[in-house]
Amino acid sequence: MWKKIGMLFLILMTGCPALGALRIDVTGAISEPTPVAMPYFNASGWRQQNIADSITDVIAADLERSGLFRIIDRDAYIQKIHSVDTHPHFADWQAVNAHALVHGEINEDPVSGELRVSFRLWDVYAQEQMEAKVLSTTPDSWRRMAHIIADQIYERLTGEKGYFDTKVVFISESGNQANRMKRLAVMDQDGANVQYLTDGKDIVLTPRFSPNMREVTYFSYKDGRPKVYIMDIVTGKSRLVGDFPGMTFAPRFSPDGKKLVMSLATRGNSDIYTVDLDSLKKKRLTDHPAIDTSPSFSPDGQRIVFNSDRGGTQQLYVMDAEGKNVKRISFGSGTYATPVWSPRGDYIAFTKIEENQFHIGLMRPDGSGERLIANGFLVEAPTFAPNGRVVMFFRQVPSDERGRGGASKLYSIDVTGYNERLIKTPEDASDPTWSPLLH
């Protein structure tokens, strides 16, 4: 599934950006996206031109979906770009209010058949080249190449790592609410290239990526019993982590990929455990008569956030990775669930239920700065993009008394609470988890 891309990075032109060079602020709410001109990349033949057009469209879609950029209508362009070596007439691009210009071309190696994709990024008002690279790939990996280029443009313009060359593992759902089929699936972050990893015979829940991006852990009712598995998504083979007595919930990998953290219920009581993936030995981290569940490691592996009703209502708690120094961090009204730590370490996302409404919220790891960024009849399962700037979740609408309706869809939203976007999938979808960057 993971296509290899050989990337050749060649600086085509050197030069330092001018003082005051274009930089997009991603730390606050952006009222107006930055206008970017992006002519279709050039190519030498009709087949290559079709690929060039598709690559341009995917790059443009990635940048626009971030909410930070707006691609200017190509009918407004004055200058015609004939090759990657065409030097911009900056006055022409200023006339259409372009702040940045991206153009490129594709050439195919006649011997190997590899594609060489060249592109340049210009600061129109500073009249400076910001980026110039050549990358190579196989023709069937053109879409991933487009995501990689979009990441490079995003990073150059914002100073933040991109998140477009990523995967999302999720649960694909079909059928009415009384007879729901749930399959493990994986796709590109924009909803393309959906692949089904299980056949739907067994219920699967809460898939989570490994840091190596090749494996996924998930919870399944295979053979009618709740079990935790790890699947190699390249080979499609799954292995049982452990046939633990009682009910297991919400497994997640540690940041180094060597352990799983999960909740294990025995005799009606749920506590947090880790499982060493080499020895399969489990270690109990909490020992409390309350229900402790939904653990998530901090990105440095030093702490774990989880939810517990030990204080009377379901709230969020943080403890050391060894189970010591448990501290409550949520104190608002309502109940809290499904916490997940941002890859940057600056936020914890969560689900909040208050007055019969579900919300997706964020708070700092010490519990300060709580704010709600999405809501609905049912919104749940937040997951962060690898740069920590975007959150994906699922939203479900109510079903009728016959179990009809109840559609569940994936959405993304900026951590500022702006730019909510539907992620289109072939069927209903829930429980998303974002991968790290693939490159």
Contents of the next structure:
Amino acid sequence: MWKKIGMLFLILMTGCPALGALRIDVTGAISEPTPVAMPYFNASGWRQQNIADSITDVIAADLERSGLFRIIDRDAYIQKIHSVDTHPHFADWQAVNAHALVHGEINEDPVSGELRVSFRLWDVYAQEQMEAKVLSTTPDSWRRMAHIIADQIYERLTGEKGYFDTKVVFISESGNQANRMKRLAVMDQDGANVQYLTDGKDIVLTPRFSPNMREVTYFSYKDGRPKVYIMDIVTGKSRLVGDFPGMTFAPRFSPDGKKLVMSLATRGNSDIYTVDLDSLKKKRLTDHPAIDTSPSFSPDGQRIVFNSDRGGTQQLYVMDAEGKNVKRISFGSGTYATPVWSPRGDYIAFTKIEENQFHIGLMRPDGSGERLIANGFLVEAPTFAPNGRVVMFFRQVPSDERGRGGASKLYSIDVTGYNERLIKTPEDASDPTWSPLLH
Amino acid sequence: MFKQVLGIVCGAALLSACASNDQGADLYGNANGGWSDDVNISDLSATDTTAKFNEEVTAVVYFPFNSSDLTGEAKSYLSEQAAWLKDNPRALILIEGRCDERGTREYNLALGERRANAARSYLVAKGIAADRIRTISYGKEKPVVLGSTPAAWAKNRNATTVAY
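Switch over from the form predicted on its own to the form predicted together with the partner chain, please.
To see the whole picture, the full complex is given below, headed by that same chain.
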């Protein structure tokens, strides 16, 4: 399913993109979204125009969902753009208060059928071109092309890496709470292109991508044995990770993809181990009668944050990758769980339970600067976008005594704590993990 | 070692109506799971054993919130279970640990495991051979009682013994 990545390529069009003065601050708390003008991309022929419209809509939806941009109503536009080479009348775009202008066109190669999208991004006030590129791919990858263009625009305007050309692996849930069907599923970050990777026969939980996104590690009750598995996404084949006595759970890949870190429960006691994926040899990192679980590597692979109740209640701890120098980092009221390290390294996201409310929160790796960004009856399982600016999680509502209700949905929210958005999925969803950037 | 065990009833509904139910045969299909590698599962009629156990003793013990400590009541029920297992020396058991929905998924898997093992350790201390006992944690996955109420949560914090 990832093989089309190699077929995408980017070419710089004539002229170097100027360093525009326009720069959107992603760290600002409440700021008005920056107004962007984006006419529907041009195309020749109604069928091509449909594709162009769809691509424009996906780009616009990505930019708007980030909370940083607002697409100005197209009825207000004064200048008519005829092609990607139409030069903007900047006064016309200033008149509708556009800070940036994006326009483009699509062409189909009559021989190969390849789809080619070109676009330009302009700083309307500086009157300078900020970006100009051509992308080409097979027509069925048009959504990816749109996400890549949205990433280009986001990157040029914010100075941050984008996160739109990404996938989310998650658990798709259906049925009554008493007999819930849980399937491993993967989709685009905006909820499109959902594909199911397991058939729902076994309960599966907590899927996580490998760094190269070819594999997913997850927990399954397959054959009545609660164990950690790795699935090759391309072939769909799963393998048991080691044959260790006892339950294995809470797996995550190391940043180099060579190891898993996970919990192994023996005689009721859960400790943290790494498993080398070549030799399948395990190495014990914690040895404590308390529960040690939910380990997550720092992006440099040097440290691991994990969840333990060794102090009497569930708290967050950081240790080095060898299991030494264990240090507690959570000290607020309530209990803490499911820590995950940001790909930027600057934050650890977690679930916090306090006075029967669940929260998603952030703290720095030394435990300072704790703040809560989302809450609910049950919120859990934060995961970072690859640029570390957005967190996804799931929220479940209460169910009644017949197991009705209990809906579970995915949401994204900026690390600033603003711009919470529902991510629509065909069924209920939980346990999301965000992939790295695909391109 | 991969003998099929027939007729195991899913632990959820054990308390009453499940005597003739034959669901979940697949659940323990692999006798080699867990660390009781030397368990050799016999061809005893599992359904009868399960039903008999559930009729004669209390199969479910409950735990306080976020705890795997056995209450006095839990210990007395487990003592009954131990006596029954001595009277029925061919019976094997699986102890299922469960948690309420008010915890996080991975921690609850660990807590369910700890609850199942608290029950297991008690039975072993009462003289039941460790190789007759397997454990599994369902965390917050397979609630026995539905609903987001304190009463339902209390029922779902349990260790359920399934004899076969």
